[in-house]
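Read the single chain below, which is given as C-alpha cells and is the form predicted on its own.
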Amino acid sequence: MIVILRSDIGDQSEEYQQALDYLSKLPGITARAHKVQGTQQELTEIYLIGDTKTLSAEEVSAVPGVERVIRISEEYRILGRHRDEQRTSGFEYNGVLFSQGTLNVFAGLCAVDTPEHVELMLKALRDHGQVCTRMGAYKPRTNPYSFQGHGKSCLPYVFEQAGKYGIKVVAMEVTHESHVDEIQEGLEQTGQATGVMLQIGTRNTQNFELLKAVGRQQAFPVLLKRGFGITLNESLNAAEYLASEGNSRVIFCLRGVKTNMGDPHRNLVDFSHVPVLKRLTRMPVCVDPSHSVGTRERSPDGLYDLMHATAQGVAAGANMVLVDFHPAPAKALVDGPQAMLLSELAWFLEDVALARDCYEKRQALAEAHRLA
C-alpha cells in the first residue's frame, strides 16, 4: 500500500509526524517515507511494507495529511503503474525533463579516451543543439587487460568541458559506490558545472548492494540498463532496489539480450519490450542501439543497421536514445566499431526526429480510433 500525503505537509509539520507515527504503529507494518519530486510539485509517499490485505484504505485516507491510497496491483510496488495514473510520473533534472512523454538523445563516447575527443564530441552536440552526452569513465570489461577507463582522473575536464559547451546531463556508467563520490567530488571541483545520470551496466544490473547504494543517493538520477542474460521482469525488480532505497528517477535501458538467435548483431534487440514497459511502469525507457547490433553494418537501402534498431525503439515510444559516437572510431579505446562518425551526427538526429514524428502520428490515431 502507498500513502500519498498532500503537497502543503512539509516533513517538519504536525500532520506529517501524526501520519508517519500512526502507519508506524499499524500491527506488522513497517512505514517508509520518500520524497517524489515531480515535474510540477513535490510529494511524501509513505509505503507500507508488510500484510496490507487487512488494513482499511478508507481509514488509512482518514488519517490527517493524508491525499489518498493505493492499493499496490503489481510487483513492481514503487515504479509501477498501479492502474493511478494521477501519481507522479517522470522527473526534472539540471533543467531537462524526463518522462514517458519526451525523448532525449544522449549521444556521447562510449568511454572517454582524450581531452580532445571530448571536446570535439560535446562540441559537435552543441552545434546540433543537443544537451545530453554519453562519456564512460569508469569501464567494466571481460577481459581484465582491456582498457578500464580513465576513472576520477578524466571527471574534471569532462565536466569543464561539459558546462562549456552547454550540456546538461551526462550519462556515466558506476560500478562502485565509491564512483559516486568522486562523481560528486568532480563536480564540486568544476563548480557543478554540469548534471550526471549515473548508469548501471548491464553486468551490474543484479549487484544488489551497489544498487542498494547508488538507490540510498538523491543527488542524481539513474539509468538502469536490463540484464543481458536475466528476464525482464528480474531486471525491473533491479529498478525497484534502487526506488526501495529512496531514489525512483530511475530509466530503464533496453539494449539487447545476449542470445546467439540475435546473431550476427551483437545482441537481440529487444526493442518490442518498450511499451510492455511503458504498460507495467511509470518509467521512462531508453534503448541503446550501438550495444544491441554492435556494428556499423548497412543495408542495401542505405542506412545502418543500428539506425534501423534505433527507428525501431523510437516509433514504438522510447524516451531516450543512448548511442556511441565518436570524432575518429578507429582510434576509439572501447567499441570503435560500433560507433558513429561526428560527421553523422544531423543525419542521425535527423532520422531520430523522423521516427518520433512516427509515433506521434500513431499515437493520434489511435486516440482517434479510441474516441470514434
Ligand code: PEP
Contents of the next structure:
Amino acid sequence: MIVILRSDIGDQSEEYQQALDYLSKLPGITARAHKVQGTQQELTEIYLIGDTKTLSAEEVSAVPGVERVIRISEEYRILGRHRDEQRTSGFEYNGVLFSQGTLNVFAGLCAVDTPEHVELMLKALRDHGQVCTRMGAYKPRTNPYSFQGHGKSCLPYVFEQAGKYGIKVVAMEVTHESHVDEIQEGLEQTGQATGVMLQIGTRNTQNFELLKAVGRQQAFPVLLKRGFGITLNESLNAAEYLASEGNSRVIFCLRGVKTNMGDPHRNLVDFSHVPVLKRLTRMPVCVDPSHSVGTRERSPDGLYDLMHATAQGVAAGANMVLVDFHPAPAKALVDGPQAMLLSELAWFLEDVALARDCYEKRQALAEAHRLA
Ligand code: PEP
Ligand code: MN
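Output block for the form predicted together with the named molecule, input the form predicted on its own:
Okay, now the whole complex, with that chain kicking things off.
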C-alpha cells in the first residue's frame, strides 16, 4: 500500500511525524518514507510493507496529513503506475523537464574520441537549438582489445565544451560505481558546466551492485537500458532496484533485443513497447534507434531505417530519443557505421518533430473518440 501525504506538509511538521508514527505502529507493517520529486512539487510517499491486506484503506486515508492511499496490486512498487492516473511522474533536471508528456532528443557521440569531434558535435547541437547530448567515455566492449573509451581523462573537455555550447544534460554510460565519482569530480573541475544523466547499458541491466550504487546517489538521474536478452519484466525490476535505493529519477530506454530474428538489423526493434511501459510505469520512455537498428541502410523512399524506427517510437509517444551522430563516422572509434552525419541533424530533428506532431494528433483523436 502506498500512502501519499499532502504536498503542503513538510517532513519537520508535527502532522508528518504523527502520520509516520501511526503507520509505523500498525502491527506487522514496516513504513518507509520516500521523497518523490515531481515536475511541480515534492511529495512524500510512505510505502507500507508487510501484511497490508487486512488494512482498511478508508481508515488509513483518514489519518491527518494523508491525501490518499493506493493499493498496490502489481510489481514495481515505486516506479509502477498501479492503475493510478494521478501519481506524479517525471522530474526536472538542470532546467530540462523529463516526463511521460515531454520529448527530448539526445543526439551525440557513441564514444568520445577527439576534442575536435566533441566540439563539432556540440556546436552543431547548439546551432540546432538542442540542449541535450550523449557522450560515451566508458565503453563496455565485446572485445577486450577494442577501444574502451577515454574514461575520466576526457571528462574535463567534454563538460567544459558542453557548457560552452549551452548543453544542459549529457547522457553518459557508467560501467562501474567509481565512474560516478569521476564524473562528479569532472563536473566540479569545470564549475558544474553542465549536467549528466548516468546511463546503465544493456550489458549491465542486471548488474545489481551497480544498480544499487547508482540508485543510492541522488545527484544524477539515470537512463536505464532494457536488457537485451531478458524479459521486459526483468528489466523493469532492474529499474525498481534504482528506485528502491532512493533514486526514482529514472528513464527507461528501449534499444532492441538480441535475436537473429531482427536481421539484418543489429537487434529486433522493440518500440511497440513504448505504450506498454507508460501503462505499467510512471517512467519517461526513451528509444535508442541507433543501437536497435545499427546500420545506415535506407529504403527506396529515401529514409534511413533508423529514422523510420525513431518515428515509430515517437509516434507511439516516446519521451526521449538517444541517437548516434558523428562529424566523421569513418574516423569514429565505436559504432561509426550506424552514426548519422552532422549534415543530417536538421533533417533528423524535423522528422522527429513530424512524428511528435503525429503522436499529438493521434492522442487528440483518441480523446475525441473516448468522449464520443
Ligand atoms: C550505448 O548507448 O552506447 C550502448 C553501448 O548501448 P547499449 O547498452 O544499448 O548497447
Ligand atoms: Mn554504441
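Whichever C-alpha set is largest while still superposing within 1.5 Å between the two forms counts as the rigid core. Residue numbers count along the first chain shown, from 1. Values in this document were obtained by computation on a predicted structure and should not be read as measured data.
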Core-superposed C-alpha of residue 360 shifting 2 Å or more between these two forms:
no
Is residue 64 displaced by at least 2 Å at its C-alpha between these two forms when the rigid core is overlaid?
yes
Residue 328: after superposing the rigid core, is there a C-alpha shift of 2 Å or more between these two forms?
no
